[in-house]
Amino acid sequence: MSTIRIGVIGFGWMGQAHSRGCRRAPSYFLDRDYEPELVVVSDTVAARRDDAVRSFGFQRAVTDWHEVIDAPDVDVVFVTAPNMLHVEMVEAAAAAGKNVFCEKPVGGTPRQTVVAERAARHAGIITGVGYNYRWAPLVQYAKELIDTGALGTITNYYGRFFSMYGSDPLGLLSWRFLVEQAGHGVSTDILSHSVDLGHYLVGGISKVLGTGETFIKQRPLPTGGGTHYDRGKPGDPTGEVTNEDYIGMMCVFENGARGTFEACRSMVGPESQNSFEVYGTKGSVAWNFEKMNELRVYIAAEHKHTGFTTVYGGDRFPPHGNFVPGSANSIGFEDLICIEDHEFLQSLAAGRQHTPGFTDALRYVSVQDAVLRSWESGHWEDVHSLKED
């Protein structure tokens, strides 16, 4: 069994989630081929560094992220820092020969992701990227239904990620709303999850017609820090939002299916509605992360003219049963992170390139690039791979 020595850069929400995921995985996956060891974490906040050692079991915590990459006792680096720092960190890890798991987005812009993917590929390291929704057991079951032909030929796909995190006009103008600090808006942030699910379930996308909008154009300026969840007051000084709140696109998949995708951070109502609907000649499936332990299934041979059947998550859909037995006993978001981390660590132990990895991130930003071009041109645009030799 391989011992995999882990370093984490950035100990905010996702850094903590992946640290918990790696630490929890051995108790849920008894037949694993690895033993995780939490070695070192970097963060600029002293309290987080203290918590990493005291509560999470890291051997040490440092301020400078370079120390994580340069550490001789680290095999893999988890990059969970702010978006626009990812590429520099990935390039440094690749140069040091360290394997990398990077939270999405790998780059805040398509170009940055291209640079990161090229550096990792040339270094020959194993990469992973945080498209964690793939690992929901009922998403895996939907994939099985599609791949086995139970839905027939896929003709239509609708994917969306609607969230309210930017719906408050008094939400502070944090880095997330600034193109120079976050990269693009929802096309970088949450559309990537939606399109990745489309890629995973149906396949590649050949051309797109896109549009976008920034609905909340001014936000209160932060004073002394603050996140996009913090609020200013009426009358506070404001600044300009420089990336988009909304992206919508029609598309043609490489297999001929037609699709529609939307992502928005400023609408009121949906809290975390990452969802898809897949329609085929023999049936269809629909899933919504807000009800992640339910899958709506319609198989014409079984249910013709009777409507959808709700299938509940349970131990018949691996690895749901690793976390809780029976049926309709729910698992949650951080269980998906744990599954994701386990699968990545298994890939490391086997010495094989992981999926989803930087190749999948590059595949997405090639679509993103076409969407942004289409928004500007007002016309259909072909999707071209941005891969550089």
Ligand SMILES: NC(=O)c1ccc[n+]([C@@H]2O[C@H](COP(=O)([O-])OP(=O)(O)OC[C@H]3O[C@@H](n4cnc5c(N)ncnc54)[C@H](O)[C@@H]3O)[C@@H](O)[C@H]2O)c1
The other form holds:
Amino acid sequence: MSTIRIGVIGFGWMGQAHSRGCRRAPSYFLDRDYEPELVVVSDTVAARRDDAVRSFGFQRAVTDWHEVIDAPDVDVVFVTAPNMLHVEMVEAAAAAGKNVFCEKPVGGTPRQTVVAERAARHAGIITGVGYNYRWAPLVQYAKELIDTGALGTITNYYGRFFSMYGSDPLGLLSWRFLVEQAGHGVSTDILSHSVDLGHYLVGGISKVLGTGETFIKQRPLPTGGGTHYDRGKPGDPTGEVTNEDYIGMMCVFENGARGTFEACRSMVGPESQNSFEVYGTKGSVAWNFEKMNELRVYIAAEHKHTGFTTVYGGDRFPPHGNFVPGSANSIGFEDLICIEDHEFLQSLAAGRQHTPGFTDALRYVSVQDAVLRSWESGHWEDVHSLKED
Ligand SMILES: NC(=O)c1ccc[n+]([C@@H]2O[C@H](COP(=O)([O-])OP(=O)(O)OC[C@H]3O[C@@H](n4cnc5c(N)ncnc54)[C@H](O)[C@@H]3O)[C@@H](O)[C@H]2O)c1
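Switch over from the form predicted alone to the form predicted together with the ligand, please.
The complete assembly is shown below, putting the previous chain first.
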């Protein structure tokens, strides 16, 4: 069993989630090929560095992220800093020959993802990307139903990610709302999760027609930090939101299926509605992260004209049973991160390229590039691979 020594850059929501995921994985995945070791974390906030050592078990914490990459006792770097910092960190890790897990979408713009993918490919490092929702056991079951032909030929796909995080105009102007720190808005942030699920379940996309909008144009300025879940007060000084709240697109899949995708962060109502509906000639499935332990299934041969049946998550859908036995005993968001981390560490232990990795991230930003072009042109746009030699 190989020891995998881990460094983390950015110890906010996802840096902490992956640190817990890696630390918890051994007790859920007894039949594994690695031992994780939390070595060093970097964050610019002193309190977070202290938490990492005192409460998460890291051996040390540093201010300068270069020290994580340069550390001789680090095998893999988790990049969980704001999007616009990803590329510089990935390039440095690739140059040092360190494997990288980078949170989605790898950079803040399609161009940055292209640069990161190229650097990683040329360096021959193993990469992973944080498309965690595909690891939900019931999403895996949906894929099995599609791949085994239980739904027949897939004709229609509807993917959306409607999140509450920007629905309150008093939500702080954190890095996510600023083009220079986040890159694009929801097309970079949550649409990328939907595009991952669309590719995973149905396949590649060949052309798109897209549009976008920024509905809330000013937000309170953060004083002393704060994330996209924190709130200002009425009358606080405000600043301009510089990336989009909403993206919608119609698309044609390479296999001929037709699809629609939407992502929005400023809607009132949906809370964390990362969802899909897949329709085929023999049946359909529908899933919504807000009820991630339920999959709605309709197989025409079994339930003609009876409508959808609800299938509950449980230990018959691996690896749900690693976390909790029985049926309808729920798992949650961080369990998906733990599954994701386990799968990535298994790939590292085997020395094989991981999926989803930077190759997948590049495919998704090629779609994002087409939707941004379409928003500007007002016409259908073909998806071209942005891959560079
Ligand atoms: N897969 C998912 O479900 C999911 C969910 C949320 C965020 N994300 C992704 O994770 C990444 C981080 O998002 P988050 O929500 O955790 O953000 P966050 O703001 O909670 O955390 C970012 C952390 O990076 C630190 N940081 C900033 N500049 C730094 C620097 N120069 N060196 C070291 N640390 C620095 C900040 O102090 C902060 O602690 C983003 O790429 C985001 O797209 C993915």
